[in-house]
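Consider the single chain below, provided in structure tokens and representing the form predicted alone.
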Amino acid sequence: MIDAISFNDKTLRYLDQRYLPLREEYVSTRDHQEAIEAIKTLAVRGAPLIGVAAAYTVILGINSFKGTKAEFPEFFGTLITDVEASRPTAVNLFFATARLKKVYDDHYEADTIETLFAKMLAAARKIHDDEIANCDAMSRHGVELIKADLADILKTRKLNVLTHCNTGTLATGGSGTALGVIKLAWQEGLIERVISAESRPLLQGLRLTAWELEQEKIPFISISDSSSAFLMQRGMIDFGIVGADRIAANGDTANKIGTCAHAISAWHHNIPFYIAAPVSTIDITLSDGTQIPIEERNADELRTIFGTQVATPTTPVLNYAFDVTPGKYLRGIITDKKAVVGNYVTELKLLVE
């Protein structure tokens, strides 16, 4: 069982994804900037359990407060500050920082510091546990949404499936999202074979997603990312599925860079593209995808690969993190709530209401 984050005695417990598969290796922590720097890193990545590690991270933070009651208010807005800087495209990690400030809000005047401590750790956890049942209520949704759409191929034969990053255990804390509907497929006997997308710079696909496929003995094969297209046209994938940071009102949605190439790829070639995320990571604020905010990351992660320069130094070099999949192009969102296929306009605000 991969234990991608846990929290226990005023302690974070992380696996630090930046040594898979090669190694790996635990922290704990009870230092809030320390977390932090975990998530800016990529030693916690993937939406859903950013939004979790964000959460812990919170709760680190008040932990470590040892001021007065009235001193609070300041300390606690500098902390949450912090924390949301941290990666600026996943939304979950918004969201558990705003469950945790309502708690606040509802709670600041009337409870003791300890008392208010207590519930926002109560808050947190149940982040963490929710995301767990999200994970298994989107497996549901997915298969079934997969059984309909491809009910021809699976009457002959099992189906072979391209993701991309990594949405597993790893990102959620669960079962997983795109790779969450893809292990409970696999156990219904659907798939023939998981087609895992490399995703470079850093590696996601080739190094979690394959390491996590080996853990589930789910047969697969890793691909550089300007695969797809050619596999597509030669019939070796029957659909897509993959995971979102953000999704805006309209279905437009932020991902790994290189999933809007896949998702045009599989349009083109008539294949079903999926998104699977929980509610949590739908910004219904955004009315389309252009509003996104796009991370752009450290330009050594594409000039060097583990350490090894693979560029000079002076090499210019563009590396936004996500890219942004227009809704028209997808088949389907897949939610913890139901699978949205269509007017995503009106029924993924019927999902935030």
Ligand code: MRU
Second form
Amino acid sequence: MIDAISFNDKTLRYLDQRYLPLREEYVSTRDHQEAIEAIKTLAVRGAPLIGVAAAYTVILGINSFKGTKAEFPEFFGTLITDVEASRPTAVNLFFATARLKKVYDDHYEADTIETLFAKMLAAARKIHDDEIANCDAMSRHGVELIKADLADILKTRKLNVLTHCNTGTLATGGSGTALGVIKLAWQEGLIERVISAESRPLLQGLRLTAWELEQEKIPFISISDSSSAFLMQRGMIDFGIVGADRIAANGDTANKIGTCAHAISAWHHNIPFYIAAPVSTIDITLSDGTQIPIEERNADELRTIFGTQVATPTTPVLNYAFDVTPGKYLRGIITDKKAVVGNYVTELKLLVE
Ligand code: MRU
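Switch from the form predicted alone, shown above, to the form predicted in complex with the named molecule and output its structure.
Below, the chain from earlier opens the complete complex, with every other chain and molecule after it.
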């Protein structure tokens, strides 16, 4: 049983994903700076889990506060700024800090500092519980849509599904977004094999998705990111499904770098390609994907492979962590509330209201 993140006795405990699958190392901390570092370094990662980790990091921060009630607003403002500076793309992080800021805004005046902190902890736990429940709802909606879309193939055989990055328990704390849909579809006997793209440079697909699928005993095969178009051409992929880090109001979706190439290939080959993400990943304030902040990470992530230098230290590198897939390439966006097909502008707005 994977325990991606937990919070008990004022302590945050997480599975350090940087060492998987070779080493299963759990880290416990009461230090919010250490927790911020864990988010920055991808020790904890995946949009929904980043949101949960950010919420508990704020709780670690407030637990370390030793000042008077009058001194708290300045401390809290700096704490939120530090947590929000950890990773820019996954909007779930900002969704989590906004929820805790609202508890502060609503209760700071009337409550004692102890009562205020207790309410914030309850809000953080609710974010965690909600993400777990969201995965189950999303999986159900996703399986229904896939059954309907791929009914003709399912009359004669099971399906081969492409996924990218890691979107399972490690990325959510629950069963997963895209991987949650895949797990339920497998349980219902719809899946022949999962085709898992490695997700260069940090290999979330090759290391983490493979590890989860092995534990679930779901048949899979890992491929390099650049193989998907060829496999589609050969009829080896029936549909694609991935998660999201931020979805703009028109359905344009930021996800792990490489996603857009899979989606365009799928569109070219007339293969349905889906996004699975909780409503907390929709950023209705951005009209389209050009406005989504895209994280650019350290060049050494590309110039080295797990510590081994593979290019000269002076090789110029562009290391975007995410890309944006235009909504037109997506067959549907599967959320915890419903699966949206077609008119994203109207439907996504209704979902967040
Ligand atoms: O950089 P990461 O590993 O945090 O990126 C994760 C992804 O891109 C996932 O596909 C996305 O967060 C959806 S997770 C349920």
